[in-house]
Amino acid sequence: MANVKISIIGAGSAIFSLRLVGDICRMEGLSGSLVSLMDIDKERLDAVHALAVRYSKAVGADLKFEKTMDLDASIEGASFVVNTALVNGHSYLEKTREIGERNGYYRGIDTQEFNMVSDYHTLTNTGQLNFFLDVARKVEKLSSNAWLLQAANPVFEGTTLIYRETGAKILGFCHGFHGVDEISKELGLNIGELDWQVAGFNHNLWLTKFSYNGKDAYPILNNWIDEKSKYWKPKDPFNDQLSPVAIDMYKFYGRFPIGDTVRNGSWKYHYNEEVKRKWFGQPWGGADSKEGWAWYQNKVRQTTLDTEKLAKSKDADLLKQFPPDIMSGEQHIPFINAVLENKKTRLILNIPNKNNAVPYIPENVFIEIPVVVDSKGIHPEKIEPSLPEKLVFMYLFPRWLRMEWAINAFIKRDLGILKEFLIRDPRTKSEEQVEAVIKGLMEELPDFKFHYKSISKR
């Protein structure tokens, strides 16, 4: 049995959590551990730790929980951390999204070309961003060996700025590489004998290696593209990945597009809502519409509700909805199991580009590609056949800038970089626009004030 101590910092989520906690409950090899849920909201955090209960026991799981509200807390003693948490909730990702708009930042400053993600906010997440450093440095401290798996966005830049700042033993954990499980699917492909590879960033992650039988499976999909591509239409909001932008993508660089990549495009597909529509599909125009995000607001409610059925439900409609037999396609869990039982396991992680996987790119940046993972470590595949120049030089660079640009501003304190960010945006039309937005963010959101303290001079 393990016997190790599981963090989950920000567990108030509970779809997420209970996820976790329902793979926890299926490797055996993490038997006897100790699960600590730690969030700020008491009313939430007791009812995710009653239903980690419920349903460990429903499942025969041999697992300790506790719940804290102190962060020191569940950190000490902790082998792993999961970091999920979203400082300040969504209400603060829509409040600078409506200054943003107010000061004519068609959805807000921190939707940026390559960065279109709706709640993927680096500009003005200083609260988030702090909270990772403060996190981090408390791993240091108080669980030095402990690994920290950072799942909270801003991923790209969070993971990049811990590895630069401490010493936390890092990583990055997204599930939009399943991506390739949709286009398998819809090519009629069986995913089990399918030989692929993703590289990128975080939200910018390209297929390279794709192989079904021993043969390039590029040709399947230029055939579906040509034949069947005219009849795709979006069954919600982020029903992307086979869409017109994900197909224009991949004409101009070579690769396809996969997951939340989709939606990073430049602002050939982001100009307005008509615009979206017609690149993401009609009704919505995809998920970073207006209408597609108030679709998914509504979700987030739903969400709420949700929770509070599952509280009250009985324990076969709990099993139900998180099936003791199926894992729930998060990694984090498949990667504790591997490093303590020592079972090779294949991952899409995030980590320093230390082997120039991504060429181009300086060792300190984040990449996102398949490793191996066991008791000695992580072991990086060899990205074959590359990622074409273009593609790493059109799309990566602008991204990977536009990262430095925003931890830049952040670490230094400088509302002088910041500003210059927006003025190269072409959404900015002045000066006096840059002054505007920036002062509204700081007359209306405390913790960018807090940050900056006082708008800084060039």
Second form
There are 2 protein chains.
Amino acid sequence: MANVKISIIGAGSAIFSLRLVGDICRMEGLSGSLVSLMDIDKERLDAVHALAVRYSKAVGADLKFEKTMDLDASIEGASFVVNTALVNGHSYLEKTREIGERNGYYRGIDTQEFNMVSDYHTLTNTGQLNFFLDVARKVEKLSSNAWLLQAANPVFEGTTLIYRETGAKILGFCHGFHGVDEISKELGLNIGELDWQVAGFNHNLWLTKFSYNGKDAYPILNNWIDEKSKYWKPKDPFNDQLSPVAIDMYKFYGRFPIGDTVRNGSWKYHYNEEVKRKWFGQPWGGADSKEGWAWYQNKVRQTTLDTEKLAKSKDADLLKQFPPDIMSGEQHIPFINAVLENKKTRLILNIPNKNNAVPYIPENVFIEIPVVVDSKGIHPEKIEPSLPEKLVFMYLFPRWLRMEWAINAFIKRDLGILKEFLIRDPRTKSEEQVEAVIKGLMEELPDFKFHYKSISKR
Amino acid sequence: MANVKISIIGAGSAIFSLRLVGDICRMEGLSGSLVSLMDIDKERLDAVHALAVRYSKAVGADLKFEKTMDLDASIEGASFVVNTALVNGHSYLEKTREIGERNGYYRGIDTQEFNMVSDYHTLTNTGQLNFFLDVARKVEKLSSNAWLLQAANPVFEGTTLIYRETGAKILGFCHGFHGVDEISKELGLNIGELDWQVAGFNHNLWLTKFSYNGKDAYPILNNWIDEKSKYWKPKDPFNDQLSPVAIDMYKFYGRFPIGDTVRNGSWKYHYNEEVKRKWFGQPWGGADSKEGWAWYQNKVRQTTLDTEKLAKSKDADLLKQFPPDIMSGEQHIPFINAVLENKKTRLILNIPNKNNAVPYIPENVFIEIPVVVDSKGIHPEKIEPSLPEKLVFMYLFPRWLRMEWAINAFIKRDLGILKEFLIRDPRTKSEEQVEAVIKGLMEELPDFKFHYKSISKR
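Other form of same protein, the form predicted in complex with a further copy of the same chain, not the form predicted on its own:
Below, the chain from earlier opens the complete complex, with every other chain and molecule after it.
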């Protein structure tokens, strides 16, 4: 009987919250816990709370739930805080992108080389980064021993920022590593007999070890590429794990890219919609294209409707959508269970590069690698073989530098750094273009303006 | 009486060779030495040899000279080898640039962000880099205790390459740090009372310490900027040490850029001729513009004529051009004298980053910093204050990475790396553009083709 408090910040996202709640119900050791659901959207919070209570009862779990719109109240006394909130919501990101595109920045200024993911906003979503720090500082103050589980993006910039600026025990979570499952399934390999490792940064993750029954499995992958890759077609815009982009990146860097890494190549794959369709497949050209993104926006709208549908659903339907005996695949609750129950669990987490698992990268940068978690803490695996130097110097380093520039502009509230960052963007043709896009952001995004106007006070 | 052999490779450049020979004559301790002049251009070699003998006699120096077209013969038994040769000459660089411009690469593909200097060829002049290695390997074999003094560009790529690939005792030389003299003169400061340091890479050098009579002298520089910089005008295209570019870089990075660093900013200063004129001044727009480069090409032609003129000149004229009592300002001979005579001498040299003088940069990368040289070796100064982090992360790191990409493409003879390098160039609009420029280089530059065709043999 754990009897701990687990806080979920930004719990208004029904599907994600129910995945976590489901996982808590499935873990015997977490029985007796208090789950604190926090959101600023009362209506959605009420709906999710009711669903969580109902689900828990339906599966016979012994859990307590609270709902609150007060961040402090949710964090106070919590042993684990999961931050999944997207400040300002999707509409802010769309507005930002629109300002960028109006000024010649296709897909918006946050969409940078090696960070092409359209909703991983590192430059413009200052409200989100400030909220990350707010939550971390509250955790530090109100429940200083708690683990802070960062689930909302940008995980790379966010975790590193929190680590450097606060004393919170911060970890980053992502499910992108499941791309390894997709590969092994496509190759007809039993994932249980695979011995694999991934290493890199969040959304910059590479399959360093890939071994089957004790033998290197890369040759099996090579065979698939030679013989079967030509038949590959995307099932949806996000289905790119085995796309021509992934194969091209593998051929150049020497290891296979995993998860959203495939979306994060260089401009080679992203010059325009036609180029995107060539690399990511017809008809969408991947998730970060006009068509792919329209598909995604529609899905986001659908998700809101899903919440209403779920609220009206019968228990049987709820249990069908979130089966009581199948873990969600998210790692947050397995992490909590491993810590509380001292149950050694292998997870792929974002942690500081203290053991130099990613060579040449300073230790105050967050990397994504396999670790084993138990009640004593987090034990990083030795990455063997290591990431190839070519990959480190040509892929990870440029991405790392962009992280440093982004968080330095943010921390120092220095528009000069942001402008210089944009000067280095291949889409920039003149200094005037940079001035114009910054002017647009300052005039139309209150959060952004507030953040960068505050410099004089510091 | 030193009685050593000093080899000058690429001695056919009369002005440079006479500067070195003059310095040798001026150093009592080097009396009795043998100076071996080596070049593959017989006519120029003969002319320079005759001039050197004549100059030495005229000033009453006790030196022996030999001339040879055989690299091995010149290096064998030398204690110091100065490599100043430009393989393929200026016309090769012009040809390379022309192929680049034809394919949409303004000023050629070697002209990269943070390496805008038009004759610092890191990507296309494979013959030059191979010659660097040839010389180094011969030094290793034929006179293994000799110091190899790398004077020819690219010094940054070249010294690092030689250090990693051979066992030669390699050092890089540049005179760009004399920009500090220019600044102190403009500010009316006596250079003798200045306490200053520079740090960075070759052509990426920053005035970290600038102190006058024990007090920080940056405020004096700030005053000059506020009050007098508006009256500044370039004397020639290369005169940019106090240009608006230098001031803008200083305002952003927090330290003043020194020497060719001013030419090596981001595209902000280089988008086109009009932008260049704005930043580098009228009428040329700096050295790396159409007009500035025409001025330079004319000067190069003039230099050839100068050699003829020198050959026909009287001794008195020769002594007027190379005054016996004034050191040339080049550091090669002061270095040799310091080692041989155990005379502690402060120089600005390119050495491996072993003492972490440039933070975050690996120790197998060559940095440019002040050192004290004596017979025991090279003693790097502690850089105090250190380079600001902003400067390291936003300026030095991107340049460092481009060095790694360039020498990795070269070492592995991997056109794929070169292509990927170009994909990241803001001038690249499509993969086809990259293929076209590489095709041009392969078809029209025999050295380049030979280098990259040889991959199958390895």
